[in-house]
Amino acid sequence: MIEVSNLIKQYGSHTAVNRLTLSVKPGEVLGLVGPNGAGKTTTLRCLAGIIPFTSGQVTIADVDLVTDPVAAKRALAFFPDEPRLFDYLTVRQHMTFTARIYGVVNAEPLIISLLQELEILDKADKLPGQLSRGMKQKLVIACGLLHSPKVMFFDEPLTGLDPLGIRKMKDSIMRRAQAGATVILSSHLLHLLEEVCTNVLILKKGQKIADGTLAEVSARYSAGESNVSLEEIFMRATGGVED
């Protein structure tokens, strides 16, 4: 579960996130959308404890992120848009290293299973420099899933994946949500969010301008029309202008 109350993140006089309140329950997938510069990545990094926030309260799996950051971070996984790997560790060594950090016991079967699921088992002994952009992204995701996180933050996780890889990643996210994980997914691929997400939150200039289930947000911006796409909802909610 994710609970956020009055989250504010300021950089000097600039307010990147302004009094954001949200709640995501186990099994829910929240699509975080907004124009460039809306504060999506800043929000996710604050919620994951990567950067400090100015004020507010964040609870991850019933643990306060400020008062007990280690326990909160053990319950979550953050998947960035840019894979960052160790140049001289193989795929398998990345997985083994991550398992040790999180104290995952008897990790080898799980490592094999995740590498198979993400279709990079045949690259187990390769270094990052020998991997494509998409395979690097798959390795980062595999590492993040090793400790079976209860909460997952995905920031444009599908960059570099081919259409089949995107489809498989979508299925993987949905399976874990159905098993009880709490997920926030930020992506410009709005058609994908429509397939995966149960809820949506639209940001603009650091402020929440709409949130709720897909049906609720659609009803707000559909003007009585049926089958309005998330892309059209996004355009109407934000004015269709990139910041």
Given for the second form:
Amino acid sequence: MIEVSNLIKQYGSHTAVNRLTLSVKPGEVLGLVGPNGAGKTTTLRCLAGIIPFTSGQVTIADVDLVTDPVAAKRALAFFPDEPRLFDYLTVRQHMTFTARIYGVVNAEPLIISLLQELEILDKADKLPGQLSRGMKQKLVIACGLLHSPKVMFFDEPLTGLDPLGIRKMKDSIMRRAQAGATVILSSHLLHLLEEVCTNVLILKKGQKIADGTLAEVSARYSAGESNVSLEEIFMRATGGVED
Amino acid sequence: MLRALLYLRITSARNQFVAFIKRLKEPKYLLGAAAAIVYLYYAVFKTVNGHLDDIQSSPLGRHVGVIPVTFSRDQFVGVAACILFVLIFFKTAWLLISPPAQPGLKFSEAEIAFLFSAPLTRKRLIHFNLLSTQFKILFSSLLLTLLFGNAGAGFSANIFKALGWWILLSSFSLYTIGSGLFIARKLQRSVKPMLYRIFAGLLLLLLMKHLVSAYLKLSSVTPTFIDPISGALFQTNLLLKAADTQFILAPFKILVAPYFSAQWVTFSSAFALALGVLTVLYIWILTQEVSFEEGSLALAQKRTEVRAAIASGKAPINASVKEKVFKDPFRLLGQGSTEVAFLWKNLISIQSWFNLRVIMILLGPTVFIVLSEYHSVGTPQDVMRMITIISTSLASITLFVGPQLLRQDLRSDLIYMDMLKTYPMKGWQIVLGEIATPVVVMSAVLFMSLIMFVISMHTHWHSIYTASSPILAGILVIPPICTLELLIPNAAVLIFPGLALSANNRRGGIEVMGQRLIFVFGQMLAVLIALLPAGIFGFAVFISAQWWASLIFFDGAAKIIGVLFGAGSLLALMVGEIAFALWWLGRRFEKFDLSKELPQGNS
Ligand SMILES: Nc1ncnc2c1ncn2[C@@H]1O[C@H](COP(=O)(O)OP(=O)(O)OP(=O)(O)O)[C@@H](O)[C@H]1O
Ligand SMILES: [Mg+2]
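Since the structure above is the form predicted alone, I would like to see how the form predicted in complex with the partner chain looks, so please show that one next.
Everything in the complex follows now, all chains and molecules, and the chain you saw is the first one.
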């Protein structure tokens, strides 16, 4: 479960995230949407403890991120948009290393099953340089899932995956949410978000301009029409409409 | 087209400079820059009132100790030529040990992405590359002149020095590029590249063996000098006078001559000659390149590969170079202290250049030469003396440049900072884990050379007790000394990440020597400050403990007890310092705001 109140992140004098408050419960998937530069990545990086935020309060799985970062980080996993891997470690060595960092009990069979699930088991002894971008991304995901995180942050999780990969990724996220994980993800692929997310939050210039369940948000911007797509809502919310 | 490349080079240089100046707004960078300026000022102007002249009063001269005035300029030229020869020799040997995967010049990833897919001839790319190295070389020559120069020697003398450095660095860099191209091309074309490498390696080995045996034969006619430097100078000069070595060393003498010139007349002729050598090297590169381009389709293919790699969002460099898989150094279990995971990971990556094969290749020839000399020269003392020399030089190289060579710590992992930040670990744990690998490797090498040293000096130890006391002291103090040494560059990464990152990017060779040397000196200074008080205290404890123990025990045992207490108290003090440094760096790591400190790669 994720509780954020009045999160502010400033880069110098530029405010990238402005007084953001949100709450996601176990089983929920929150979709973060907004135009380029809205502050999605910044928000996710603050919540994952990668960059310190200027002010505000963040609670991850009932632990305050500022006062006990180690415990909070043990419960979370962050999946960056650009896969970053160690040059000289093979796929399997990446998994072994991550298992030790998170103190995973009986890691070996778990590693095999995760690699199998993500269909990169045959690449287990390859270096990142020999993997395609999608495979690298799968490896990052496998590493992140190894310690069964309660809270997961995905930044643009679907870019670079093939159609089948996207399908599986969505299923995987939904399945983990149903199993009790708390998820926030950002994406520009709106029609896919519609399938995965239980809630959406629209950001613009660092500010929240709408949030709630999909139905609530669309009711707000639909002006009476029914069946408005998230894309249409996005255009209306981030376009001319002032809030 | 060359214009466009020049534009790229100059704008990048200018933007780098602007970014550097902007960084100075931050107090810590300003402080750092001020310290650097004070340091340079000290290095340059402190010697103005010095009474010794030239080399003796430069910082290097002071480190080396007083050099007898009887040695002439010619002799310094000779020694310097020898040093340059040895450097070139090892460079060539290294190229044979790990030849470049593609015949080539080093380009940054962005340069590859932009330039390789652009309609440029290979020749243009070479010129671009040479131009880039020239920027670095000019800067380095300036720094080196400041470091080793002597303001008291006058303006023109320092001009000679600067141009002398420029010649030295340029020739080394040109040779590196040329020989890299040459060897890579030869290997690509030959049917049995391994055989070729072994053959070339053997030739080098024979040359080395010949020189070493010539050198050793001289030692019988050398008068004994009090200090080893004078002895080495004397012997080197005798060696230079021998006919065959004169022939080998001639080009190197030409290259070092400008540096040691004192008058305009001698300088201009020396400089002209050296420029001639540089031109030869330049033409060598160009001709190889042109024929390479005409002769093969491989390049075009490589380019399409690079293009495809870029299109699929892959880093083209990774795709072509890193494909050797290294084994786990030990079995890493899922549970246990997390620092060990970093040791494990970095021991894997360090094998990319420091592995058993390389050690064997480096040690093999040494052992071969020592053994063969044992037969030709004869006395066991000579062999032992050589082992002493080898072990002390190995130890001093490790102590002084080891921390610069072994970079598998925060310096190489700075680019993974965002990942490290998500790990559920305390800051100090990450710092400790990251420096563990170079500490282990350095300690192992130092300990090995200590044992070699003790064995080679066996006639000096009167008993097993005196012989074992240095080893005992080594076990206690080597690891903490290495830790202290490595904490410093890692602290620099956390305090000045911007500079550290740009230092990583220019992973150039000789071109960035000036900056590297400043780092080395700064590092030594810091280690000295950390070590001196503890060392004095430890020594005092050693003396007093030995004295007390000698009242009760026999001498040998007293010595061991003294060493135990002395080294033990040194150890205790250093552990205290290390703990404090780790705690402080850990906090810095936790507070580290990488969005502020590092240019963000993406999103
Ligand atoms: N390290 C940084 N230093 C200064 N400003 C930054 C930094 N990183 C991001 N910004 C600024 O913060 C704002 C938010 O950026 P952020 O990366 O969070 O956007 P985003 O919503 O993820 O965009 P995209 O959809 O393009 O990924 C932008 O205006 C960006 O210019
Ligand atoms: Mg983003």
